[in-house]
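One chain comes next, on its own, written out as structure tokens in the form predicted on its own.
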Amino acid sequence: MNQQPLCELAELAAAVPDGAKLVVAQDNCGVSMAATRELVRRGVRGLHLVCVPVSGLQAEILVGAGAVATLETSAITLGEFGPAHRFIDALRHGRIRMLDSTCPAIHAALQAGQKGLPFIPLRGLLGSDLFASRADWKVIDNPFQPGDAIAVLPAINPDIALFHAPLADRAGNVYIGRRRELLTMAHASKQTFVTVEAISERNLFDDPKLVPGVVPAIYVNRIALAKQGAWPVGLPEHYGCDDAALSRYVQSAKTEEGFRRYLDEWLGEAALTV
């Protein structure tokens, strides 16, 4: 644990090295778009991005900005707003290494990392064509029942977990509420970086109503205050997504030139507000 976890947003982003295996949450759990913007501003490269189990605008922008070398996910989707144009373009032109997965496979492999296991079995993958592109997935005999096939997946052990949460305290404890996959991400990762809406002066463990939803400080390395830090993606139970902003992004990102104009504007806004 970092003895002084509170830091500036730029400092948090600077601590994510090029080539890191970075695990991020899906949109309904708490996406740190504020940290994502800082990563793009400083020009991070070579990331192995793991999405738990899917991603949207966060992965789309990181891929479009050239920050991602390997993408491990079950989907990149902007839902009703339209296609993830920069992800699709990067995939078609071979600019990223794609590790196709499924939602259960992502969760299971991360749970193996959480438990310190080298691999984990998962029966539901049997018969899938994903094995053709995932040489790291194996099919073995159930050691307790010969002739019973079972798939085994290597554990996911990220270098850094990155997410956005409603609240942290100065000791480094972070409130995530019911989003338990964030706790799994923190347990499985070597370090955990969090942006938050607010910093409490009171230790979160002193509030019996909050304690069940707290990630203990022992798992948290860096915390940066970033109000509206999930924008334009929403933070469930706190604020919704900005439909107009997401629609504008999708329209802009249809072309590389449009995406670059959007990115310049977005990064300029960051320079004014950080």
Given for the second form:
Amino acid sequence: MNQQPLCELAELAAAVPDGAKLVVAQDNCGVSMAATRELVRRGVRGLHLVCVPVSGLQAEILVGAGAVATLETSAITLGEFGPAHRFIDALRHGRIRMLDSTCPAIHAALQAGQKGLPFIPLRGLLGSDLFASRADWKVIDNPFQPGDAIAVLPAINPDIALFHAPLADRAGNVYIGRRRELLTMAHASKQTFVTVEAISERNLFDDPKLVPGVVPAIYVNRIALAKQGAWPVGLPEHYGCDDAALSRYVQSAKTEEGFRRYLDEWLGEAALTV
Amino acid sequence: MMDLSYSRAELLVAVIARLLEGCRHVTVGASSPIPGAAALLRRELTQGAMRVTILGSNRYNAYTDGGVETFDMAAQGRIDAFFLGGGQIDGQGNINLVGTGTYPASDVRWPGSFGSAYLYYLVPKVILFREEHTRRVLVPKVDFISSPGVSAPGVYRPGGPYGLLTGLAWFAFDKQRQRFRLESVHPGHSVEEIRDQTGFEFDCPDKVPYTRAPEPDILALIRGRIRNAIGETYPRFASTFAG
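Please move on to the form predicted in complex with the partner chain, as the form predicted on its own is already shown.
Every component of the complex follows; first up is the chain already shown.
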């Protein structure tokens, strides 16, 4: 039965079970920091976090908060703001299982997932320690051209895709524009949860210019309004990242105590959901 | 030290722009302001005929199929040049973007391999770029191979290392010999200094020329239109790199 997708932020976060395989987008695609905060606030545990294909503050905070059991990503980077201290610390102390990947492998495995295929071949990879570190990746002989070795990756079918978008309507359609990996994420995942800057009273399918950039409601299970919901990460074409807040985060997270203080302050702030 | 009328970043931009001659489409990855500026300079010199995609830019990114499009294009041969770096690079062109020591509890952990374990195999002209030229970075053997410099026969590899540009020198990569050859030393530096600062062995001709300095018209472009253009993606870099 289809449920009404619009809900409160806390309800959306509560619907992410402990141990879920959660797939999130990279910073320039729409990162739901608002939902991330609610997840940390409710103390989610044991996530298998898949980053498409990399992550920044979102993964760093989830790892630092102890929410992540397995991290599957091509990189964790806070760019010029400095190292991802909590991610590095968690690896050093063996607190997370690391599945290092490469960007096209994550895209391809999700594409296999969206097609309902068990696996997908991918060029590159062979002979790297990256490939050697992944027991779940295999190499086969190209069945159409013997002697051509090629890597194969199992499909990724996450339990939940989570991202932030500019606009949704009451029927549950979500506008993502040209950030097409969000569509792939939604297609490959069992459920999709989205936070948005605004809710349109008009059905997005009524505007033919928007339709090619829409994730249709059939894939979308929960939508919560969260203005500035990517903050302090930016939402391209809407607002940039908050340089001061990101710098302060990196300074704070150098130590576990500093990170905890930052987290308490962040969780204590009233949600900007109006 | 020679009295140079240009900065090191300006020299590197000019050198990379020369290396990109003949390319139809160049893609520049994350955190790469100098390659980005260089690609825009080459584009300017071709009156816009050479296409440039800068990941992270809105203006210089005409992709409409999401993040996967870069990789699909590379696999089809639609990207002629790309840039990779590395926390460690060794003499066989292996690169390490993961960390030092024993994986996964690395002593020093870097962000991760990004798209290297794919693009390095597929893009014909991969330019390894790392400003820091020390034995810390240029090591005899990387601790973790994010992506190898050469592949066994039978591994599909139309791409691979074209050369290595650092803050001190330019090396070409010889795919047959599977090693680097010192091609030029940047003005103000010496072959002896390169030997001192390089942790791997490389081929070295008897006479190594200086890297050609940027011509005045090139410098003027870098300081004007190129600085402006790269500022869209890298505002902090643009405000500091050019004279």
